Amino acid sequence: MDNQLKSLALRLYSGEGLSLQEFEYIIEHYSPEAAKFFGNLAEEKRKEIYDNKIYVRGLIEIGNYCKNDCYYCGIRKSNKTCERYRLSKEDILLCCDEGYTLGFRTFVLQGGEDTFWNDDFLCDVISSIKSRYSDCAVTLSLGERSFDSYKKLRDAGADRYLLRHETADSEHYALLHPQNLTLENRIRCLKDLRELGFQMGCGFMVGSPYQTAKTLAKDLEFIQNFKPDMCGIGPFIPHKDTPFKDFKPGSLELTCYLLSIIRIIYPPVLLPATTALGTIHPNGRELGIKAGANVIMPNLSPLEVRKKYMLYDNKIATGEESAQSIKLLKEKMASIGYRIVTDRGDRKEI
């Protein structure tokens, strides 16, 4: 590991910001030795704020209809082989009932951008969850909406909103999405969410088609400047029924390296070890935790729909990924020195 890379790591660790070119240098000079060095610094930062706590969120995939045609996504509207579904309000509340009993204190409602999920329906669901479980947080991940729509969801009781920016480079964004979707509007949504008081999360794919060290550096610079409450990153995994079916998947090693860098850039960030990490490697989530992540989102969706929410090929949906396997998950986290806690898991102030 060269002295310049070590110097950049220590500057980040001390709280100093880096330039776009310096982030690019860090990415270009990845090595197992560098990953270990950054990983150790990330663990120190994470433990200063969160000790050895791992927060769990109960993920409820409420539907896989989507009006968008993103080139990487298995539930894109042009995929005619996708078996579509929507959960009812009663289905969603049953998932929450089960999740609460299992110890979850955050529920994440995720779905495609579907006009069926209008404000009235979502506000009714949110307020029902919050009245039933006042000690729980409700997180939404339902894509781009208007300021007024986000405000209604916030007023109904939603606490958090996840909206991956996917890439902070507008030209790269255009290569991943059809013309009607723009990075400018995605950033507008993130700013609206922050203004409305949501704990908000962004994120990006690692190894997505046409990605370069420079586009990744722009993602890190964006996170440094924007300081999101949450940041979800995971390796790109191709889906057989999309235009990107023949592209190579992203790297486990690079994803973990970037998790460490993000933890050091903004130490209080809530950082998931994503399902995609667990999909590409049997111990992917544990490796993500050791690299600096502190959130896991097991699946609470009804068993019969989990295989239908197939954003990418071979997405894990049962076994350890299942919320019902929380005991096994606790044991696996304990084996690497961490503990699952029953907690809303809000971002800590520093």
Second form
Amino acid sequence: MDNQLKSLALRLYSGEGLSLQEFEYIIEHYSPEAAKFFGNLAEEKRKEIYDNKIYVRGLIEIGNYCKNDCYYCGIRKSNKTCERYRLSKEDILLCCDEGYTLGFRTFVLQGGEDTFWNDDFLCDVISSIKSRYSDCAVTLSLGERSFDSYKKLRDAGADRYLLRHETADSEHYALLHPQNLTLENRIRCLKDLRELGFQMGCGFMVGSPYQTAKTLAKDLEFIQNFKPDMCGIGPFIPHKDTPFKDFKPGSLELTCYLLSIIRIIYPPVLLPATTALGTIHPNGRELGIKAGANVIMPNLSPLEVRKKYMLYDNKIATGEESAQSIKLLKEKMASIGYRIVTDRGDRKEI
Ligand code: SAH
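Next, report the structure of the form predicted in complex with ligand SAH; the form predicted on its own has already been given.
Starting with the chain above, the whole complex follows.
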């Protein structure tokens, strides 16, 4: 491994910020050897803060109606083959009941951007979950909303909000989304969420169409500056009924390399080994954990809707990915030296 790459890794490890060009250099000089080097540094940082604990979140996919038309996404509004559904408040609470019994202390409510989910409905669901399970955190992942709407959700008791920035390069952003969606508004949302006291998460797909080392460097620089509480990254996977159906999926290796780099950039970040990573490789999530991730989000949605929340082809939803298989997941994690804990799993202060 070349000396310059090593010295960049060590500077990052010592807490120094890097420039855009330096991040670009790191990405362009990926090699299995470099991945190992960054991986070891990431592992040390993660151990220091989180020991060998892995936090789990119960993911409830509350609906797949969406008013947006993101070119990569299987639940985009123009996909006429997508069978749409919405969970009721009762359905959602049943998922939480089951999740609580299984040991989950965070529930993530994710869905398409659906005007049906108005503030009153969501606030009612959030406050019902919080009053039933006051020791649990509620995370939302419901896309772009106004400051006032986010404020109502926060006042109702929501703790965290996931909104991937998707790419920190506005031209790249315009190649992934129709014109009405802008990076500027995405960032506005992330800033609003932070101001309102949410623990907030950004993130991006690895290997999305038109991504370059430069756009990835911008993502890393964005993370370095923004210091998100959470960061969701996973490989892009094509969906057969989207404009991006013929693009290649992102790679496992680059995703793991980036997980390590992000862990070193901002050591306390909550970093999931995502479903997409588990989809492109049978051991994807374990490899993600080894690279520096410390969160897994098993699927807690009702079985009959899981196949309908198809963001990309072949998305795993049953088997080990299922919240019901948490025992298996615990054993698997224990076999590689990690411990799944029953905990809200908030971001630690450093
Ligand atoms: N409507 C919500 C939730 C979107 S789904 C929101 O806007 O935040 C959650 C994430 O899945 C997206 O942010 C995107 O990064 C990811 N995703 C969508 N389509 C994908 C694909 N084809 N491959 C991999 N990840 C995808």
